[in-house]
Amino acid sequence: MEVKRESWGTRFGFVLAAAGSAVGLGNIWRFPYLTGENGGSAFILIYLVFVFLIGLSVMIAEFALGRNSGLSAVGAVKSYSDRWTFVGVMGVLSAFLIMGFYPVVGGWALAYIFESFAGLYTRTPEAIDQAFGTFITGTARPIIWMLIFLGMNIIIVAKGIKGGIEQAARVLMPTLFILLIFISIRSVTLEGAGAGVDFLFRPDFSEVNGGTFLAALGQAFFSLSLGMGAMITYGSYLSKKETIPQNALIVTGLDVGVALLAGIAMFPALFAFGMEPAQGPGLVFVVIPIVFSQMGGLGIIFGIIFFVSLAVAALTSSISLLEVVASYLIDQKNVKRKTAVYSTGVLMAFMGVLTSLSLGVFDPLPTLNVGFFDLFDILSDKVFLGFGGMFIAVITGWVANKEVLREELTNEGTTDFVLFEAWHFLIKWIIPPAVAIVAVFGILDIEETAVMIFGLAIIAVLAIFSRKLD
């Protein structure tokens, strides 16, 4: 007997879940730093143009491919052409690789919630820095926290779309917004916070160059969870009554809102206490705690709020990545949901253990000269996502029937999408080369040549054997 495919319970639940997929760790630490490094609001203006021209257009395409086929990444792409099946496989592989290290960082966020209670902010800056290094290079503690974080993902996704992911999004996303707004208000009211606001929002066009445009386009694209099968998968559960362009616009707006709030929450406080911004984990797990340590008793409260926000942002993204892989097994292999989620979770737990240990007791991989953390990060972020997004645009613009897309995006003519022709022109002629530029420069930016060759070889093999993939 055919099992009826799951669907979102409400439009509100879908929007929050899709926005949660887009909102992640990159919004909390990557966007604010890139903004300050590339000319403040000059970068933001360029970023917003790319978000709403390119990022939004690709999101609409992914939602349309998913809903029209009623299948997740692999099945959706295959329904248009067997030749392009490898693109769907790349999306699933990307999600799988990201989940090799994402739960590790999510576990750090959970651990630091409890560290906030345990006297973290009473230590000297040097001790805070040393504590983070000691923690992530340890063995049992980071692995335990990784498994707790991954277990939260498994519990949510195993409950299904309506009863698990949607219900979690209804709680987690409003919580994230409220917490970030709370921290932002406190941050901008600190004495000396104006310098941080200027750092973020005063345009400095002297800092704008070709690299700024590439950074803005890359952030716009990758921050929306595009090219990894998540939006195709979420779109496949979307009701035919919903208007795709409108929902995609709301999701994009929410993602941008969180990125801006994260910048406002952090940088005014950094400058108020004379701290220099750092990039990546150093900003979130070292510099920000040092700032909280200078707030006295309030530092504990704001530290707890901040790391709860970070854990929530990580969780809303990671559940969508787990769903991408699980839904492949459900759709293409007829595996029951719980079996698919549990088996996938076990594999991801194994990868997470390798990733966590690679930061401490493991030597880098001998052939590729990197640890598992860097390997999974580089392959997903700099290789698969960029090319995956480019191929999605090519499939939508050149392979999919234009009139079928028009019917899908206008709900068979019952709603208007007045910008359809402009959207189709962008997705066919402008976006593929634009994203290709980002993808190529991302490849060229990889210092580990062996990893670059390894990633490109995987894509080539998938493309060659695409007709045998399902």
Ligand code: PFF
Given for the second form:
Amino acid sequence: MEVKRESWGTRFGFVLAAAGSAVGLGNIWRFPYLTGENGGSAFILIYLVFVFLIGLSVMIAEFALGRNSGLSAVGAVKSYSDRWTFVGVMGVLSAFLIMGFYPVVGGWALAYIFESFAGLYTRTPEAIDQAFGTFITGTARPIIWMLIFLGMNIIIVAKGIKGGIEQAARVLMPTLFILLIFISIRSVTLEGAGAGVDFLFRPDFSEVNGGTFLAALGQAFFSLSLGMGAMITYGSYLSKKETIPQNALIVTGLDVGVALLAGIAMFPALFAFGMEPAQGPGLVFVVIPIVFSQMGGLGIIFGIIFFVSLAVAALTSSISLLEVVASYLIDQKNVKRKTAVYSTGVLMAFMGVLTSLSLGVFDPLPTLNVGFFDLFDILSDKVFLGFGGMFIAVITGWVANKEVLREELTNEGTTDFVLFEAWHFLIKWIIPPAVAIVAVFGILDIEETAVMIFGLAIIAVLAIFSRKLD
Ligand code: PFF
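Could you give the coordinates for the form predicted together with the ligand, as opposed to the form predicted on its own above?
First the chain shown before, then all remaining chains and molecules of the complex.
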């Protein structure tokens, strides 16, 4: 018996769910520290160009491929040509790898909501810094928080598209926007906030190199949830009535808006209290609590709001990652939703435990010189997402039929997509070589060569055996 495919209840619900996938740790945790490490506004400028020229076009392509085929990542690309099945498989693999570290950080955010209540902001800066180090290198505590965070994902995704993912996004996303706006207003109205605003909006190109471009491109794909089939999957549940380009523009706009808002929430406050912007991944867990500790009694309120926002943003993104893997099992392997979600969840829990432990008590990969945490991060965003995005552009531009795409993007000619030709030109001729060039120069500039070669080798093997995959 043919079971009817699930679908989103409303357009608003779809937009919030897709924006929920896009807006996540990438915006609030990663974007600020990458900006800090890469010299501020010059990085932001390059990032914005990549987002609107490359990211938005790839997002439109992903929605179109998903809705047109009515299938999630692997099934969708396979339906165009089995020569390209590996791109979908790479996507599922990337979702898996990202879920190796994402719930760990999501768990930290949850833990910090409770730390906020427990007097975190009454400590000295040194004690706050030390507390974070002790916490993440610990054994049981970070693992328990990671499991709680992952458990929330499992409950939501097991409930399905409309009743689970869409419902969660409807409640969580508006909450997130309001909370972030609140903190941003506080941050820019602090005395001495101007230096932080300058850092964000006055470009200094002296720190830019090949690595900056790769970081900006990787971040564009990561932040918009592209290159791995998440948006293909979400598009596959979208009603034929909806206009794709418009929805993609809204989702992209919301994603960029939240990243900038997170920057505005953090850097002015950081500069106002004389802290260093280039702090790496610890930025939101060390520097931000220190900033709150300087705010007197109000710090605790802002701290709680901030970490609730971070946890909420992380949750609506990680459910889309879990959905990518679960929908693969549902669509391609005929597994029931609940079974797919529970079994995937168990595997992800294992990875999360290993990742969390690799920050402290055990070093699983001494020869590669990176822990699981960095391994999953580098593999997914510097290797798989960029190449995934490039291949998705190639499939859309060179394999999918242009007229079918035109029909899909104009709702059978009933709506306008005036930029269709420009979009198709970008997807076919500009994006594949542009991404390839950035990837190659970026790779030459990156220190973790062994990890990069390992990632490229996985892609090569998958591509060679593409026709055998399903
Ligand atoms: N876009 C998410 C973020 O910015 O945190 C991360 C992400 C989610 C990446 C889903 C990829 C994905 F498929």
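Rigid core here is just the name for the largest C-alpha set that superposes within 1.5 Å across the two forms. What you see is a predicted model; the values in this text were computed from it and never measured. Positions refer to the first chain, counted from 1.
Fitting the two forms on the rigid core leaves the C-alpha of Asn38 displaced by at least 2 angstroms between the two forms. For Leu93, the Cα coordinates differ by under 2 angstroms between the two forms after the core has been superposed. A movement of the C-alpha atom of Gly106 falling short of 2 angstroms is seen between the two forms when the two forms are aligned on their rigid core.
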